[in-house]
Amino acid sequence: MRVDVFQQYESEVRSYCRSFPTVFTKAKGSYIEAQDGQRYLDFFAGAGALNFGHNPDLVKQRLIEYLQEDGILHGLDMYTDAKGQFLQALQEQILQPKSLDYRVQFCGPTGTNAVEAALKIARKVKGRRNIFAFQGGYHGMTLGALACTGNSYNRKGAGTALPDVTFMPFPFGPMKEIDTIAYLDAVLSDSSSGIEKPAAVLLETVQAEGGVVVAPTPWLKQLRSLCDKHDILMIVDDIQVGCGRSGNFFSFERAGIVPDIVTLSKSISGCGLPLAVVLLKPELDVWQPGEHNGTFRGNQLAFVSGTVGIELFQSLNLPAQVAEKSQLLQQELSGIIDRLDARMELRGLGMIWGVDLAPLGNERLIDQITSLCFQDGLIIENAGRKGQVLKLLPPLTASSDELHIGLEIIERAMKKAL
């Protein structure tokens, strides 16, 4: 298959691929392979919808025997067998030993949907257009999830207003030299505030896409109780950074904080087919029939591999095997950083850490540097303002040795560009 295939007939909308311009064949584990034969090791991992790498065996294994037992594909919200499997693992397994009470929505399958639902119905219980979010957030490319989302580049691309939405600062930058919680409380109790109460506040544990930025957890929990002191419903965008990626199942739950509502997608499916649920406490579960409905609300393959997933990440004892390897990445690139140029900062948490670029001064280093690291071998993005982060994404289940050939090109490439 020639590249020049999708540059003749394929939108200039691709993106991706711009950056990665060979032709992918197959994958397995932490690596995808090309079709000349070239191996590339994956630290960006499906933008984080792969957290067990690529084609899991035991995930492999059920969606065979799934698809030979003629198992149903489509099912819209109808009953069937693999949703209740999935559900009852999410409840049993996830949900009920952290004490977390929650309605289970099945909405479109793409993550944007899940927090289109969230907003609709935030704003149906609460009778309020506004909502509160974040600079730096990125939350999806749907019209209201967009309207949530803070980049300009992907604003501009909806060609039309994008209303009833209302940033704040988020602890980052000039931003961190402020109060927040106390400039939020101050614009909620100020009548004259000219800010229209929010039905709901939504928002990133970690803003991925924003550069690996994450919340303090003292900021978490004051936010909760804001939302708790104005009646405000907490939204939390677990889509990215959930599902183990933090080291915990949910990203929140290092602060203690229980959100009213959260969406996940992404590595919900355990192997990267096209899933999102939106969980709600029950008192919110207000919809009429038919509401937020969508012709592919009920993926049947995702059920069957997203109940895969959630045995994964038990039988493996991902938090564990997380916060051993968040050591060794948080090591690996401060050691990095002192070697190269002290000027560099490093964020991040569990396994999505990011090396900001931005105080070098040199917007096209970035480039540089992830090309280069394509050329030797690994795919990795670039995120935050300007795109200035290289972010690290790897698969949970990549080994201790694939992580240090990564961080070895990684070097190499930034050595290289600088």
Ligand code: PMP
The other form holds:
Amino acid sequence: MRVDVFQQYESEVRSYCRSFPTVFTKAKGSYIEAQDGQRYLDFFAGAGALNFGHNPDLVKQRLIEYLQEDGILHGLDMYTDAKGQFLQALQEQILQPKSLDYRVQFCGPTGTNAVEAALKIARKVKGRRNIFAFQGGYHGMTLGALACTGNSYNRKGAGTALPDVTFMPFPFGPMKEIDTIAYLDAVLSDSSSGIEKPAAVLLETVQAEGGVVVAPTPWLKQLRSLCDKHDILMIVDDIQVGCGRSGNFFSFERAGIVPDIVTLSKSISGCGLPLAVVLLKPELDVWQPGEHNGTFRGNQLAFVSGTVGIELFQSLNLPAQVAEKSQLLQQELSGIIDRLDARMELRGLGMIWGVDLAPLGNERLIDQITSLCFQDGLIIENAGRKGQVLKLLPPLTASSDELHIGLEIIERAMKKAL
Ligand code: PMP
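Can you switch from the form predicted on its own and show the form predicted together with this ligand instead?
Expanding to the full complex; the earlier chain stays at the top.
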């Protein structure tokens, strides 16, 4: 297949393929392979959709069995065995052991649709239009979720108003010096603040697209208390850093808080098949039947693979693996920064790490680094306000050797670019 087929026939809106301009054919584990036989170590992992790596054996086996038995492929939102198995696994293996009491809503199979559903139900429950989102946050590209996304380039794409959202400062950058919780409290307590009380606060506990910005644990706890104080719902968007990426299954566990609503997608299907869910406290589940509808709310293959994903999360003891590899990544990246330029800033936790090149003041560096990595056999993307953060998002199942190989490629690329 020629690359110019895509350039000629596919919309200009295509994006990642521009950074990795080759035709991919196969993938396994931490590697993705192009048609010319070149193998690439994948430190982007489907933007966080491949926590278990590409084509995990057990997932593949179950999918093949399911297909061979003529298991249902499309079932609207009917009761199917595949959906039942997934629901039971999620409730019994993940939620109940953590004493998390949530109803599971299946929505359209993309992250952004889960965010839309979460916003709708929050507004319906509280009877308020406004939502507080955070500066630097990313929640998706459909209008409701986009209204909660800070990035001006993405927002411009809407071509229309993005109403009923107020952006609040996230404890990062210049806002780090501000007591953002006190600011929120003041705004909510002052009847002349001019800011409407929101139905919900929507946040990522680690802003991923925003440049790997980790919200401090005390801040998360304070935000939870603030939501309770002012009768506001807390929605955690765990689409990118959920399903084990942060070290626990849910990213908010490290703060010991329980959100009212959680969105999950990306890695919840165990292998990158489209699936998205909203977890709701039972008292918030006041939907009327079909009020948030959709033809594709029952991706049966994703239910099958997602059930395996939950089994793998347990059997591989991913939290222990992530803790170990997190340390490796942090230590090695700190070493690279010390050797090359100590002005670079390292942020992250679990298996999401970002090296922020913004302090170097050369905006062209990052593209040079990612393309040098690609030439050297590593897929890695950038993130952050000005795209200045090299974002490491390897599969959680990547071996230490694979992590070392990737880190060596990164160091070589940085050295050359610098
Ligand atoms: N929320 C977060 C935190 C995300 O990272 C993303 C995707 N990058 C989305 C929502 C949107 O998900 P999707 O691209 O599947 O619509």
